[in-house]
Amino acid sequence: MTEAAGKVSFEDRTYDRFELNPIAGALGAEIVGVDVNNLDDETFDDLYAAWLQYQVLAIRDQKLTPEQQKEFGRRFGELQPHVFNKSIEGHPEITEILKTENETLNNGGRWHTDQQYRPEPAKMTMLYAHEMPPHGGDTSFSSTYRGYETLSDGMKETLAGLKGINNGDSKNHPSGLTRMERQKAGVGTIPQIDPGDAVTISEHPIIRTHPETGRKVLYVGSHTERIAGWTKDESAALLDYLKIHNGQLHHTCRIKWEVGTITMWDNRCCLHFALNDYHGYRRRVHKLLIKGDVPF
């Protein structure tokens, strides 16, 4: 990995401390042969570089308590509690995402990037799998690097000065309800809390620059409800197009979960979508967020 003018290049990077298997052409890699509870600094540096390069890493066969998951997360940055989702007891930084045998709704079933509505959105999301269905329950990821790079020059120029308004509690949800309204109606998927004074509507560039790689991304997801200075009606056609464009299949990879899998992804340059194809089975994961910085 080399650095020049604030950019990181992976052209000559090799990984000798673990086995790395790319998942798809756009993004994603599987890591074999590491124990995240026992990483020396050199191996961690390689893992961090691989994460930047591939955007999404799935690490198999791990055994983590909540405290160990937090300890591993802190190596990537400051932990960021979720402002809406209730945490597990004793660990305010960890949210449990559970779908039981009797439930039909799932959490995260739209293309989105976590905490896009915060002034400093999450840098990383880390999920650890505790229970998984025998089949189904995968997560798909889409590279917003590819989303930007495959736009026409004219569209890139049009979007260059625009900013998106991102809302963490919008009625634009498919249910037409806010988070608390969904919970009261019995259609919520995670218990919610009052965010208090936390800012949950934020304005960020539509074309964002990744602070570590220097590459540009199309920073549009399901939380983006309109373009700054435009009405919702004026914004709708363009945002609908950009959201569909960002989620094209050839921009994606798909992670198949197993108990003991850690998957961690870079919210600054990819979207994710939790598939809901495992009715009648349990799926339980623990979610941890790493704080990011102000998008530019």
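In this text the structure is predicted, and so the values were computed from the model without any measurement. Positions refer to the first chain, counted from 1. Each form is matched to the other, and the largest set of C-alpha atoms that superpose within 1.5 Å is called the rigid core. First, how it differs from the form predicted together with ligand SIN.
- After superposing the rigid core, the C-alpha of P174 moves by 2 Å or more between these two forms.
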Given for the second form:
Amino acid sequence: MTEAAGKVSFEDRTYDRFELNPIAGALGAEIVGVDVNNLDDETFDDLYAAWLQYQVLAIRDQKLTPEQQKEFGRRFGELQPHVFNKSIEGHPEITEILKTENETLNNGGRWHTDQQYRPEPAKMTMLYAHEMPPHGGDTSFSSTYRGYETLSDGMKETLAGLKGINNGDSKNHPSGLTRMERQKAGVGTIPQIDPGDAVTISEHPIIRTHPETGRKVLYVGSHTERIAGWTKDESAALLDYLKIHNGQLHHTCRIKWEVGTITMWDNRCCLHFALNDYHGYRRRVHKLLIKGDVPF
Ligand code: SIN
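Return the structure block for the form predicted together with ligand SIN; the form predicted alone was the one displayed.
The next block holds the full complex; its first chain is the one shown before.
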């Protein structure tokens, strides 16, 4: 990893402290041969570099208690409790996403980036798989670096300076219900709580710069409901186009889970989409978030 003019370059970067298998052309790598409960500093530095380079890492064969998951998470930054999702007993920073064999709606089944509606959206999300269906239930990721880089110069100029308004609780959810309406109706895979005074609608640049790599991204996902200064109708056509553009298949990779897999992704440069193709089976993961910066 080299640094020049505030940008990090990964040219010629190799990793010899663990096995790293890239899983797609755009982003994503599988890591084998580490125990995250026993990582020396050099191996952690390599893992961090690999995470910045590949945006999504799936680390196989881990055994984590909630306390150990938090300890590993803290090596990446400050843990950020979820403002809407109820946490598990004794661990305010961890939420459990459980879809049972009787449920049909899943959590996260749209292209989104976590906490985009917060003033300082999450830098990283880390999921740890406790139960998985025999097939299905993968998570897809899409590189928003690619989303930006594949726009025309004309579109890049049009978007420069525009801001998106990101709402954490709109009726755009596939159920057509707000979070509390879902909670009251008993719909959903995570119990919801009242966010109190927490800010849950935030304005951020549509073209965002990654604070560590210096690269630009197209920062538009399902929480983005309007362009600042434009009406909802005026925004709709452009935002719909940008959302489809960001999620194009050649910008993506897909993680196939196993019990014991940790998947951690960089919300500053990718979207994710939890596939809902395993009705009749249970899927249970523990999620934690690492706090990020104000997007610029
Ligand atoms: C999420 O959207 O954070 C959940 C992703 C998943 O369960 O795969």
